[in-house]
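Shown here is one chain on its own, the form predicted alone, set out as structure tokens.
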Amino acid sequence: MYAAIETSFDETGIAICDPEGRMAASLLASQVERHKPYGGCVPELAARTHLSDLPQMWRQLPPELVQQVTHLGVTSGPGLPGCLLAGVNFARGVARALRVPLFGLNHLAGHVFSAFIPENSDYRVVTIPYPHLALLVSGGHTELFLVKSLTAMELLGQTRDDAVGELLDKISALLGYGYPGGAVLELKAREYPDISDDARYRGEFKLPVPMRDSGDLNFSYSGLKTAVLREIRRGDLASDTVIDAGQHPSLLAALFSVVAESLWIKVAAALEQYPAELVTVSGGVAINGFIRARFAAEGRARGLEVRFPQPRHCLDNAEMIAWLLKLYVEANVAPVPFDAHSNWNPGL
């Protein structure tokens, strides 16, 4: 059995991978409800949490699945520094206290391969071909990778400065809709009925794609941010004067669109450069529905196969931790040093 403990960010959790793939036990403590009233995580905050809970939930996991364990990992970086020093830390003891060896894994590698942990419904067989490109996009991250093997990943292109889960939230925080944005921005734009099937969007307001022209294959969100706080203050950055909420699922509906058409030039260039037959889109913000029926609708218009994780294993999770673990073992990785490491970028 293989054991994975998860602390990158602000989520605590815990799971156990059978030998076949196979999630035996699987354990999350969100703490959105607890960082929602500061609008957005706080970091000391997060840190306690998770050396409060880490102890509570490894005794909620079955004894006899405990005693069957016979690697431990635990996400070493990227990610806040105290939240992954409670997770290392808890992860020694455990380790020692049961004796096997111990792995430090890298929260993005976990994302990138969750696109092929196997619903344990319908278990098979999973083949992971190389190369082929993936796509992470979440709170912290958008950055596109070039996957050459288990271990050798290529950065191709990452953002300048805002990712696009951080500019959800934003524009979330101006338009009064709280944190985390993603989902409730989604379920708003969702109201306007002028998109199509594939996201792309016909109505009044006209957003800029950012680095459309750039030449490269980063991103950057900082100036969509900007263009859709003109659009809310009526052209005037500096005036209080804000549009009517009834115009939110319009200006919404035309932001995913714009999102959705950045993140896919970026994709297509990348195949220009580097011809694969398989991209996967991973991380919190894969769960959007605009952007998953955009890809969908580009991979079927050019024979691509385009995945994605199931939704549960988008978010920050330890059962993509437990799976990729599994996936080191059989190949015979060796384990890499567990210090915390918070900019940790794989194959790099």
Second form
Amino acid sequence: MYAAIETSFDETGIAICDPEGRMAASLLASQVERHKPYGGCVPELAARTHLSDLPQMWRQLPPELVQQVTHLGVTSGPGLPGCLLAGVNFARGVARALRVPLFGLNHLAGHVFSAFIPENSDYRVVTIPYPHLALLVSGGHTELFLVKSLTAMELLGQTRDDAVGELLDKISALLGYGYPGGAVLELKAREYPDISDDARYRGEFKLPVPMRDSGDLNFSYSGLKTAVLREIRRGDLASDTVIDAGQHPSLLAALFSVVAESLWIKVAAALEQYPAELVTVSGGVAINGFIRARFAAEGRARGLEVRFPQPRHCLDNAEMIAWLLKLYVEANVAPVPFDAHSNWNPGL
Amino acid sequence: MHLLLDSSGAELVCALADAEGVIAENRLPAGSEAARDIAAVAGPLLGEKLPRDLDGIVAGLGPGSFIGTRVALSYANGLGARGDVPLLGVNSLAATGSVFGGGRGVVLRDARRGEVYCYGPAGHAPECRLLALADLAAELGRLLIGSVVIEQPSPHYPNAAKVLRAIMAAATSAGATTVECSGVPAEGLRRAGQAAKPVDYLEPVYLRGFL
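Would you generate the structure of this protein in the form predicted in complex with its partner chain, following the form predicted alone above?
So here's everything in the complex, that chain up top.
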């Protein structure tokens, strides 16, 4: 049995994966409601919460399952330093108590390989093809990787400023929809009827596609945020007058269409340079239906396999870390001494 | 046999103790590379012992550096996660005071941001509080205490020497005799642990908010 602990940001997770990839136990304590009054994650509050949640959650695991744990993994980066240290040191204590080897695992690699976690009710062996492309989109990350093997990922491009999820949170705050923004903005955008099945928008708002002609595989979303703000203020950033709430669905549909386009054009450009038959899209923003629709449509048109994690594996969770641990052990990757690394990018 | 842990101050402290006293001890400067892996520091002390082989784990709850204090407490919580070893939390400054100053004086620890953590004297309520460095001399004078134990700030802190001088000056101007210590003594953790009640999990003493 492979047990894992995840505390990189504001979700406390513990999971146990069996040797066939089924999740025998999974616990997740979200801190979203605690952070909501502050308009975003408060790092010190998150670290305090991990410290008290972890021992309480661990004791909820069935003892007979804990006795079968043979390996323990913990997210050791990237993430908030105080949060990572709470998880890493708790894991060190548990590993000592259970006398099992401890692996420090990369949070981003966990997201990337989460696209291959089998559904418990529909279990089948998945062979992961290499190389493939992996797009990771979340509140803290917008990165495109060439995945060469389980332990070798090359960073092809990343955001130069805001992550996609960060953009959505900021737009949500601007429109008064609160934190986090992704889900509520998508619901609002769904009220707009004139958007195609592949998330192409043909309405009144004209938003620029960021980095369309940059000539590289990087992303940028701060300019798009400004463009949306300009539309909210009726074309004048200095204006106090704003569009009617009735126009929000159309504006947000335009936004999601442009975001999906901006992500797809970079993946398409990467496929030109690095031919692959598979693209994965993971991370919290990979839940978004517009992005899923656009990528699925592009995949069908090109004969390209596009995989998304199950929605519960898109947000931060420990199941993806337990799954990654299982893959590591099966590949005979040995545990090595590790420390918490808040800026650990697996592709650098 | 008890495992003693404290990472709230200028040194990471790992020790083993029995009813008679401290048997073995490892101390490392907080912030040093070697001190970042508490399991590697505690492991050689524990040898083949599992948590269930211990009579308890005594851990310093601070007050101190938020992140630093949580290193030992997270590790202790992990060791005790199966519920087969008592977890005993103690105030780190009380542990220091039980060894230095005869347990009757005041213990001071730099809290950064121009503030000082202050414990004691015995019987004072609250026992532990956060004081502005600028108010320290007047507060110590008001308390009419005889001795002050001052923990040396971590040498990794750029303003350590300056802060130590300021705390010493405040104590001296209040007429107190001063004792310096380099960190929480393991013997103090052992003594304080004898009076501690077991808890389900350990949490730091927080004298500051999280914003």
